[in-house]
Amino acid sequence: MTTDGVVEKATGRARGIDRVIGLMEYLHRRRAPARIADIARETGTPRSTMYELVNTLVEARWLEMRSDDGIVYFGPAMHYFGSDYLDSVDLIRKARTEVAHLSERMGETAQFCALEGNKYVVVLNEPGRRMFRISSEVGIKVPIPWTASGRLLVDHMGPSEILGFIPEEDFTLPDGRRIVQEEFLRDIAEARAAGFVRTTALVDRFTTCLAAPVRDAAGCCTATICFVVPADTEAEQQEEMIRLLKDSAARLSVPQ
């Protein structure tokens, strides 16, 4: 029979797990080492509790103490876990080969992208050979309308479903420009018909993004494979990249 003591213990354990998740997500968003006191403040965790969590995670090598003044970051165990995950997912394992090949072939940044909830994320990123490289941070959530890939990743939905799925505020770009919803829906239909999408000057006015859909057996776009290039890239080069992306996406897709 459940007692108040058991319920309280279970609730406390769940709260502790939530705090570990919050700690990890904070470090991921920050993408840099942080002071334990700052993590506690930003995640709303009592400082004594955060120190206790950090000490436990340092012992497990999930975190690493970089100095004596309470600065921590991800530890080596996190790298091993991530490597195990990448090796265990067949699609991602195949995509790593494709992304590396595309980047080497064209000398430009190539990516493999997907949805996480109602946001877009870069799963794999292979920088190009340019001294000035264009790339996005792996794992950082970005509004769907801000991206070329986003116009493919929701193309299995109907118009009303798409507009219900994407938060209203996500149609506003960082510089304040507003993406017209009707134009966004038209872009989606055109991209699905063409088998690729090209956008220029969305988040970065100097960047063009080219993407092709990776589809499952039902024809749903589960991921995209992309090039991120300077906006002044010659049209002939862009056409070659689109051809390569389509070929790569076909190899990664499940036959329908």
Given for the second form:
Number of protein chains: 2
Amino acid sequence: MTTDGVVEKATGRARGIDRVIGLMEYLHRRRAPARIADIARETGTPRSTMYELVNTLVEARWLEMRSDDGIVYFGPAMHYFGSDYLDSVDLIRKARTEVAHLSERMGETAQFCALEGNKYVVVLNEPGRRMFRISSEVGIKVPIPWTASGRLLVDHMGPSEILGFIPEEDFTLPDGRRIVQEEFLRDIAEARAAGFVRTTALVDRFTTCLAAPVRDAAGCCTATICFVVPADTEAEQQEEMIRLLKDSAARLSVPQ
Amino acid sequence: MTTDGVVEKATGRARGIDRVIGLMEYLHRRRAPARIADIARETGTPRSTMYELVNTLVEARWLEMRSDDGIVYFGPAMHYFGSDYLDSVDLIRKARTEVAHLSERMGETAQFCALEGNKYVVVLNEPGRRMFRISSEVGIKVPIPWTASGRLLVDHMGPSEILGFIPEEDFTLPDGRRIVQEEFLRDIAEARAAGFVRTTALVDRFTTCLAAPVRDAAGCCTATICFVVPADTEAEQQEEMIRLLKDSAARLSVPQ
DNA sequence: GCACCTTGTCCGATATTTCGGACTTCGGTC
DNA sequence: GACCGAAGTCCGAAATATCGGACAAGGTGC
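Next block: the form predicted in complex with another copy of the chain, after the form predicted alone:
What follows is the whole complex; the chain from before opens it.
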């Protein structure tokens, strides 16, 4: 994966701001500090340009030098801006409280998820108290059929609309298995009727995901709130989690 | 307040990236969505340039159009990058758990604070359950003497070093009152001995702040964890909070 | 010691981005 | 209905940011 998105003219010249966007998105995909030269190579940016830009960004604290060895990653300024964003969106602000309560109460990973285009993203993630934390990565796009929440987030569409909306290749799981479209559509209908959804061993063999829909005034599922737990979690405990999720989801939803 | 920081050549020309940094910092200071024309004026950027940049940033989801009326504010990408930052810093990741527990347990606002240069900043803020939430703003620089935590964060320095480190004008509170330097130094010594600090009615007349120090291997206070509560909170409850803070702080500190 | 690779800095040329200003809409006010 | 200000778009000119390549400083393997 190289340039992606950076519009270069024929000469290979690009605006600094476009280079910076490419750089930040690269770091986000990578989810780990990177060497400047690597960033330059992977984003298709000339080395001298990248050094120049990184210096500017480090000064602004958008990036941070790690282990003063030419390794950089996101800096505190990104957290401050992101925090401003979370505070500015009413639904997300309320969801933070809910997710925190859920995670604290059950000691399991709780999340708040939504659609971004035709992909699923985790918006909020509060890890549980487990040693080996089960949790997806915030802000990473994932095919809709790979997730429990995905089955709720498209439930306002008709079957053909859903299949038109989700790219064909998204029905193939990371391990190569295929999700049968009819089963997927059936899951969606059942989830809608039940007011929650449960999936087990979808992307991860030992994980169960429980999710409840957050609905807007039109009854459209705009987001979900969910637990991510080990697949062998006691049935009774799962029932309690579903109750809690439904309560939280109701508080976040616009009363019908 | 205009340009601030944006290095303009004599002609008034500046790099796009510098303009963008100015724009984001303006929004952060403002803490509210802004009209594009206002951003341009307030940051000293030509209007046509600002429109161009905002379009680019909206497309990248760094900014978001609010109410499609030319009003913009931070977008989800900032949250994703900020989230990556939080996860990448070990101390902050641990502090998130502590702050969440504290806030949940007592129902009051809990925070994790640090120094940024010679100013104090709130890094993590978990609001309590109060109707009128008492809470400072994440990522906003505040003079050290205005805060309880500030009295811990400089306790590795000598008196003259401290007074040299903190700008003279930072001893003046927002309402014009002066903090006497000798008293400030005494507070610091007492706080160090007690292992916590309490301040009341410093910036805000009705607020008490309780803080405990997080120390590194050298015993230097690199951060604090604190509660922000109404000044009339029962003494007994405050004692419990102090106990909780000390426990949390100990878990975050490097064992001496 | 030598060859080789990587990191980081520096410099001049030129392709391009920024900038100012003109212009069109739109909405409100008198 | 005329006037005014604000929002947004468009365009050509020129100041300059980006780029390639050269270079120095380390580090490593043989």
